[in-house]
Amino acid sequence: MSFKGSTRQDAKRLTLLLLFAPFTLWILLLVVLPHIGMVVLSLREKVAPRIYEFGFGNYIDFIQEPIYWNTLLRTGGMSLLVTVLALLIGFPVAYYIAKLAGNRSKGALFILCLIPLWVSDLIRAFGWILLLRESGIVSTTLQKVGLADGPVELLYNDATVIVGLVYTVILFMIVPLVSTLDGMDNEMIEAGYNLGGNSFTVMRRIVIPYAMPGIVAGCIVVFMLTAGSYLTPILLGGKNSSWFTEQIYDQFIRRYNWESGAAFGFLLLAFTSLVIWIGLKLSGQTLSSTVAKS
């Protein structure tokens, strides 16, 4: 019996290792090693042609140039705004799908939410350009109904960038919220009303606290995707765009300064991680519990 028991345990361990091996390799080869390489590259300081020394010169250059850290702070602020707007828009949608919609309607509504992901970021951005440019549908319609005397340019400003980003990331807010709210017993809501609570009180005291893991998970994903976005801010913001990913692109591609580009990339990762850590502390959530419950 002991031999059979040990054989079964070995088989379970082997099965577990085989199941997690692809995921482990994926994390190691595509996440861990590239980030280690990026950190090492960022610490290479060019002292002469093809001569490098290890140092913090690339980070010192970032601190000494206001346009760099101003752009990083601006990107963080805009990303937080997009996250808040995505939460305000996505929460009612997620609540309706999870608690009010019928079984058939849920599938249809999920498909509608998935439609933006059926095309690439580039196509979505050009779709907004076709709508909002001077000769686009919105401008033409405003002129035809008499609300505008001439062509209206709605592109190349912060508002357009925010709208485009919210449209791009809204699904990543809705999905964890639906997943969390779907596990909520409807009797909890009914009990809140039976105890004399109104809709606002029930939402504030019961629904939102229960959905907090989904809210935090959605905010983390949306914030990270927004801060790391490149195509949407560049295409919709144009020359007026001031997004930190453009600074990273400039260092790598235009200036061929891979060391500074790696430093900027690591700083973006560190900055967004710090914001998420602060958000977790303020919300009283932990990353492990948030992932497990959402």
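Fair warning: this is a prediction, and the values are worked out from it, not measured in the lab. Residue numbers count along the first chain shown, from 1. Rigid core (definition): largest C-alpha set, two forms, superposition within 1.5 Å. What changes on going to the form predicted in complex with its partner chain:
- Superposed on the core, the two forms differ at residue 20: its CA moves 2 Å or more between these two forms.
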The other form holds:
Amino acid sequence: MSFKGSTRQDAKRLTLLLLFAPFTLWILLLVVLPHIGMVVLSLREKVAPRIYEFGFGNYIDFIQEPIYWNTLLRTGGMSLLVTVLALLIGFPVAYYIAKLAGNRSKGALFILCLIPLWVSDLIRAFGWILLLRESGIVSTTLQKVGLADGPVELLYNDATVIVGLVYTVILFMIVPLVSTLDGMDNEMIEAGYNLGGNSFTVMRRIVIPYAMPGIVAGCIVVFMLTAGSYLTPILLGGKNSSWFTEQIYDQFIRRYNWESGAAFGFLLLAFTSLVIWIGLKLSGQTLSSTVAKS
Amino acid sequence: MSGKQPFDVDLECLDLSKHFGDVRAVDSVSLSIPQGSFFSILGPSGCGKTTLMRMIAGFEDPTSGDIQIKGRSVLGTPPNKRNVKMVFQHLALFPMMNVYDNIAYGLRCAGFSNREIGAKVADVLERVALPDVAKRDVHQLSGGQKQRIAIARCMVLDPDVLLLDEPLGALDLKLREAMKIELKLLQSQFNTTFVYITHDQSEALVMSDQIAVMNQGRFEQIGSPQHLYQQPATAFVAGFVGDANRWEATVTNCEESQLGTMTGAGHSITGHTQNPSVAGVGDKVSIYVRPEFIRVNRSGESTGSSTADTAEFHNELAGQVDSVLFNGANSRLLIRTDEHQALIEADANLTGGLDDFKEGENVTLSWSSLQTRCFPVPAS
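Next up, the form predicted in complex with its partner chain, please; the one we just looked at was the form predicted on its own.
And the full complex, kicking off with our chain again.
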């Protein structure tokens, strides 16, 4: 035991404290506190102008109004569809980058995947609008070639919203997939063939189980980003996109009904968390083995 | 090589070549491995031995030549249809499966029923002496256990040939020594042809029935371990298999297989060549002498007890002990004969008594011309 030893330990503790301070402040001030505020806000009922009471009225309103929960379910369903599409398109791309491309082209391909991030979501959505609107490039080309008689409106439908969303989020699927597949020794795949497996067996029994942490991590990120996105559904889907974030925006900004907006926000968080929990249970994965790992 | 009947031979390569652009990774290699033998391919890294093995397994297509397994060409057969299994360098056990599923994977691919799979897995685990690990995860196994599971995973499929690609490389020394003996025992127990790739000559010498020494895409020599060690056919084999002292010298006279030579430092050394026609007076040769054949005596002492004994030792050099390398039974002396010359290694019996050699002592080295191998230096 010595005085020196204890000061060193104190110094260590102080370093740790200082290192964690920004993180703790961020979590407390920007994540935990606003959410508590939101929950508190959502549990206030307006009984008269400027008079509020504690109650579940905002949540009861949500359940009683089919438009609200239909929108939430629709958002959830379309987000799942976007996640599945992003996985189906992203997996082969990631597999090619990680396993089939040569060492030199690997880096270049990965950069090519990252380049769209240089441009903001907003600009990318306007890019789609330029292409797909009635007087857009696709429509004019179709008319010139003679495949369409009049102007074709390709915006403002669900398919366009889904295409736009997949395009925006697919990167977040590819990155974790490339990093898990990259960590897989090629010997493993060769062993799969050597022991008698065909391409399908090797993919199903070896590559996909190995990449599972990356797949789950990518799906969680993509699903959360999609369900919480605002710009792309509004710009590409227009008035009838019926995205739940739009409802929240409406409550807060248009109707100035913060109580109800807070309840909606909290419901979106609870709903997406529930979907992810079910997804993790179904795939037999845990958060610590997937998102925390990659 | 023994066994010319087609079914005694498990694996045959005929004039096999693989070129990558201008690089001849494997250059017209022929081999034929009899059933149930332990065959090693020994060579430095980059000599093409891994390419050769990958061609046998089907992961690379040969540029020319043929590969036959049990007398049937497998050139058009994809890797998953060849009855050649492979133990990979890093073993490539599947980390997301437990031991049972790792071994069962191949059986499932082959379409066995679950009952048969259970019986076969239990049987093969018994044979590799790990009956209780079926339910364990791969990362819970020790290095030696992983090794045995990797072999069991292949052997359960009853392959014609088992390829092993330096599987001992990742193990620590003690375990490696133990696994050498264990691999040899497993091979004789399964009675399957093993083709073992290594750059470690001691692994190859200990385990193999036959060794092929490979260098720059070609086989330098094929033979039993003793044969390679005692009668190396080329300078490369003499230098690569076992330890050897090496001199560059010029031939001064030749009588049949006996060559008189003069080294650069002015020592005359008498040696033997297996191929008398290739060396003439004035030619450059490389001389190889193994450390265990050099007898060390203190200067002034007689080299042997009788004259008959001394007659055997045609070569003599005087020198000084530069350092003593103690390594138990494999202790060595490093002896300096001249300034600017490479030190000569000789085996020494160090018992810890007063009789042991010490640094700085003047000694005389003597060895037989029969143990002195001369190889012509290719004109370059």
